[in-house]
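Consider the single chain below, provided in structure tokens and representing the form predicted on its own.
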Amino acid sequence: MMRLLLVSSSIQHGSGYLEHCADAMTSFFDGCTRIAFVPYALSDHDGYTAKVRARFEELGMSVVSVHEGDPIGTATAADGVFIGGGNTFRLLKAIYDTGLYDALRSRVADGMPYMGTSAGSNVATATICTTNDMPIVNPPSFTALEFVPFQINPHFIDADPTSTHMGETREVRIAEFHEESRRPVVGLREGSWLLREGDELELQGATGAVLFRRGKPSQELAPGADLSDLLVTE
């Protein structure tokens, strides 16, 4: 049974690192003592690992980073995996380059709990084509880990009708994506996350989300919404 916790952001305004989703993390990783961390979204792997390790230890779990030894062996031996935020292109390139792509797909398919925040949530989806990040490196493919068949746009921001900013809104960018793809896109606001337990998918958190489908009006989603139908490939 595939188990996923896909969080929009690691920090919600007014709270500390992974504080807003701490209860969900504790429940999700219940029974896990050793978490593999993938730090490749940021350049400072040691500093990033220290930050994540301190937070997980507060929740009663130890962390070993895949950069501290054999990446595949570390991921394979862990009880769960956490991939944090940063640059999605750099993260996915490293996942391919280290051989973690196949290792993570195999372990998560076997039921190892996978938690991602921001870029870590992006790489859990079908492709990274709806990330907000700049392509600072070139991964061998935009195809991500494909744990779900849809797309996520993390840190989703609703358009401000009073703004004088003339750049594209998130809605416009997602509409452009749908000119080329039929995959649904979940715009996850900061403070929200998706929980997958097998064939069930639920929107959780406090801020809700927006569902975008090609050729259809956007749909506001409240916390607690059942999104299990998104797991069925269209």
Given for the second form:
Number of protein chains: 2
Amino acid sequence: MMRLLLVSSSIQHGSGYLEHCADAMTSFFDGCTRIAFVPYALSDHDGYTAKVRARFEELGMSVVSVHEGDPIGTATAADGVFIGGGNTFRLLKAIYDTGLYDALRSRVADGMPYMGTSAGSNVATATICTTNDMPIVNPPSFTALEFVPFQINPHFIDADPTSTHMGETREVRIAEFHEESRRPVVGLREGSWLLREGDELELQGATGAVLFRRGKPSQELAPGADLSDLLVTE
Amino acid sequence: MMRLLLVSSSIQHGSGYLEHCADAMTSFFDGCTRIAFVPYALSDHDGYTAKVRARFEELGMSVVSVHEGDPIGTATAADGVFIGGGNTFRLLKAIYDTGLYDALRSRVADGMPYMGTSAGSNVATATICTTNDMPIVNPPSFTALEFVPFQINPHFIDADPTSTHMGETREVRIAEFHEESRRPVVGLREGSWLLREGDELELQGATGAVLFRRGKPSQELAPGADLSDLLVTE
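Condition change, the form predicted on its own to the form predicted together with a further copy of the same chain:
Below: every chain and molecule of the assembly, starting with the one above.
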């Protein structure tokens, strides 16, 4: 049974690192003691690992980073995996370059719980085509781990009607995506996350989300919304 | 002699389409009557062309869009070229797919004046690695037209110290780029543009820019700044 915890952002304004989703994490990783961490979205792997390790230890789990030894062996031997945020392009390129792509696909299909935040949530979806990040490196493909058949836009933010900036709003960017693709996009506000337990998918957290489908009006989603239909490919 | 007019955004808040840079455009395209337009950054090529044609006609120039016939022939036969904004990934993919890449490289090297706004400025630089756009399609390469050896970040916006959003600021994104590349980045605020006349490069417009170099503090650039040194590859 596939198990996913896909969080919009590791920090919600006003709280600490992985604090707002701590209860969901401890419940999700119940019974796991050894978590494999994938630090590749940031350049400072050691520093990132130290931060993540400290937080997971507070929650009763030990962390081994895939950069500290053989990445595939580390990921394969762990009880669960956590991929943190940073730059999505850099992260996906490293997932391909290290061979973690197939290893993660295999283990998560077998039921290893997978948690991602921000870029780590982007790479769990069909493609990275709805990331907000700058394309600082070019991965071999935009195809991501495909644990779900839809897209996530993390850090989703509603348009500011008072803004004088002429750059595209998030809605306009997602509309441009839908000029090129039929895949639904879940705009996950900071403070929200998706929990997948097998065939069930639920929106959790405090801030809700917006569902964008090609050719349809966007739809506000309240915390607790059942999104299991998004797991069924049309 | 290479001639470039690279504008941050086609609209500055409070003015109309290509209004804030109109004097620079008429001076830059002096003697040109027939401008080739590249509409591929948006999906509605006809609508985009109509808008651009109306504006250029007000300024005394006729427009033929490369999508209205043979793209390479149209671009080759024109007196000048204008590439408008939209999605940078879609634009660069189309430039490759149509064969315009080599045609534009050749004509602009021969002195055909090139004007870009936003995505059209991104694709004139070394790579599209500092675009703000969503990667809705995957071009064959991130290498752009390389008319200048540095990067532009258009629609550059200074960080808002009152923001509660946890997504990366523009400075953080550019710092991530500099973890992967040594190329300088000019953060062009809306209302600013770069004018290249051969070996000379000047910052023009009203709002200034910020120069980011790897390992150095960022540097505020005032309108009128001489940036010719950026044309010299180190």
